[in-house]
Structures are given as C-alpha cells and as structure tokens.
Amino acid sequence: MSGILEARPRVGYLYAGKSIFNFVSKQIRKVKVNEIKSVPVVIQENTSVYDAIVTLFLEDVGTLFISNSKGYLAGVVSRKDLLKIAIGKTDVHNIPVGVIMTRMPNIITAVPDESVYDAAVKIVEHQIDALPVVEPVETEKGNHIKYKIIGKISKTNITKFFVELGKPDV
C-alpha cells in the first residue's frame, strides 16, 4: 500500500524501486498550509516602532504583519528591521512602523490550499522566517487584488509538522 513493495500473483512481494523518501515526499506534498498555519500577529501601519517592538516581544514572534486601515495586508516587519531602526539614533516612539516595513508587492505570501512543501521552499529560497497566509480579495474597483491575512506559516510551524511526522504510531 505504501508503494515500496509490489504484490505479484504466484511470485510474492517485490521491491518496487521506490525509496521511503519518495513515500515521505508524497505525504509532505499532500499536507496543505491551512492544516498547520497558526494565528498571525497583526498591527496597524500607524503603530509606532516602539509599540511594534513591544508587541514582538510580548507575542514571542519573529515577524509582524502590518495591515492598512481597511484590514488588508500592507507590509511585513521582522526582528532585523526593528533592530536596525532601534540601534540608530531615531525616536522609535514617533516613527510609524509603516515607514520601515517591507511593502506589497515585495512580500512573499502563501495561500491556504498550497502545500506545506511549497511554503517551505519559499521560506528557504527567500531566507525569511514566516509567510503570511492570505486570501485574495478583489477591491470595489476590480483593478487591484488585496490580501486578507488569515494566518501565518513559519519555520516553527514547519518544524512542528516534521516532529509530528516523525512520531511513531502508538
């Protein structure tokens, strides 16, 4: 049933030529982002950099997702972004996080029905810690697509997923 062995009448079982890694690879590609996503930490564009830093530590995350006044994804800010601005001689109490965030369309996203494998590839290729899981929403004018933030997929989510895969059946 796993595809590693084939059953042949009057012969018995034969090695199918597929390794266990092929089997695991197929299983990983079947799992969707929606199944392992977690709750995103979202702040508004006009939130001060200081408040963003406090939120980052209180929520114990590495990435904050920024929404605009209508609740759509506007940007992303990471620990590194906040560290760079905090080390400088700037007043972090008066600078909005919207000034330092990475803006759309430069944000790599994931959608709920995307495979966990594809999301992991994006994280590795772009050297980022987390992806916002989004649902595309057409605006009133129909000429732009906005994204509603519905979750996040991070290195931690993927690591937990692999730990669950490795647990023996009891």
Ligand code: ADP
Given for the second form:
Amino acid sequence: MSGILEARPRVGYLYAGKSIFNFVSKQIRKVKVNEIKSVPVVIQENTSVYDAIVTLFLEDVGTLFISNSKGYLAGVVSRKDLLKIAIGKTDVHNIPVGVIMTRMPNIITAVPDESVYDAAVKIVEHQIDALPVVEPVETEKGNHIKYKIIGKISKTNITKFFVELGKPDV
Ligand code: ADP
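Can you switch from the form predicted alone and show the form predicted together with the ligand instead?
Every component of the complex follows; first up is the chain already shown.
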C-alpha cells in the first residue's frame, strides 16, 4: 500500500492525499493485454462479403480480422464497412472482403505484453471498436514485418475488465 499512507515519527500514519489515484492507476497499468484478450474471428481476404456478414452473425462479433493466404494480418472489417457495401448495388456474393477492408499498414494493433490501459487509449484515440493482438514475425531479408493474429481486444473485453476491477472484495 506504499504511497497511500505515510509513516510519521510520533504522529502515526497519515493519508498521503492524491497518491491514492496514483496507486489505482499503477495497479490498472499492471494488467496486460494477454490477461484479458479473447479469441479473434479471422477470415481470409478472398472470402465473399456475403460470407463475412454471415460470419459476423454466427460468431456474434462486431469486427472481423482478415488474413492473407499465408495467415498473416491483412486487414479489418467492421459492421459499418459491411453495412455500407450491403446497402449499395454491389453483388455481395461476388466481391471479396479484401476489397472493402481497412488494410495494412493502417491497422492499429496491440501486443500481448502491452498494458490494457494503453490498448484502451488506442481504441479511444482512433475511434474503433477492436484491436487485433499480434505477434510480429521475422520474414526473409528485405520483407516488411508480418503479424500473426493471436487474439483480440475490444470494447467488450475492456468493459468486462472494468466490471472485474469494480467488484467489491468478498
Ligand atoms: P463501425 O464502423 O462498425 O462503427 P469501428 O468503429 O471499429 O466499427 O470501425 C471504424 C472504421 O475503422 C472501419 O472502417 C474499420 O474498418 C476501421 N477499423 C476498425 N478496427 C480497426 C483497427 N484496429 N485498425 C484500423 N482500422 C480499424
């Protein structure tokens, strides 16, 4: 509890004022993405927009991560990306999701040992719902770094984490 109470000789323990907030903030920042990440729903970039929409319903998620044929992160599609294409005249059976996704290198990601707090800041600053949790993979010389998709951090994960934090001790 260091930082919350200060020991003063012949006085006793004093409440150290503001530092209780530092204490709470330090505790929150200790929790890593790895501890609260969930299973990602990943489809390949050649999957049709129609099948992507079906996957969204079947898996009950709001964001799909898209991989290339080698299994590395290629992009992201959100509910509204799919809605936008579905209300137009495009034949959703014949257009691959890779055409409409937000693609690399514009994808905002998180890594397992990053704090949940930092991941939440990215979600707020970029006004998005979810981040793929990735593991950078070294490829042959001269190539860009590739990312393996190993999880997902979403507003839902973070809300659940918040609820856990607020639970009273039993
Ligand atoms: P929605 O569009 O359904 O409200 P989001 O707010 O998550 O969902 O997405 C907003 C836009 O940002 C979409 O075009 C989506 O493709 C894109 N997007 C979503 N997640 C990410 C991410 N992690 N990195 C980059 N772009 C993203």
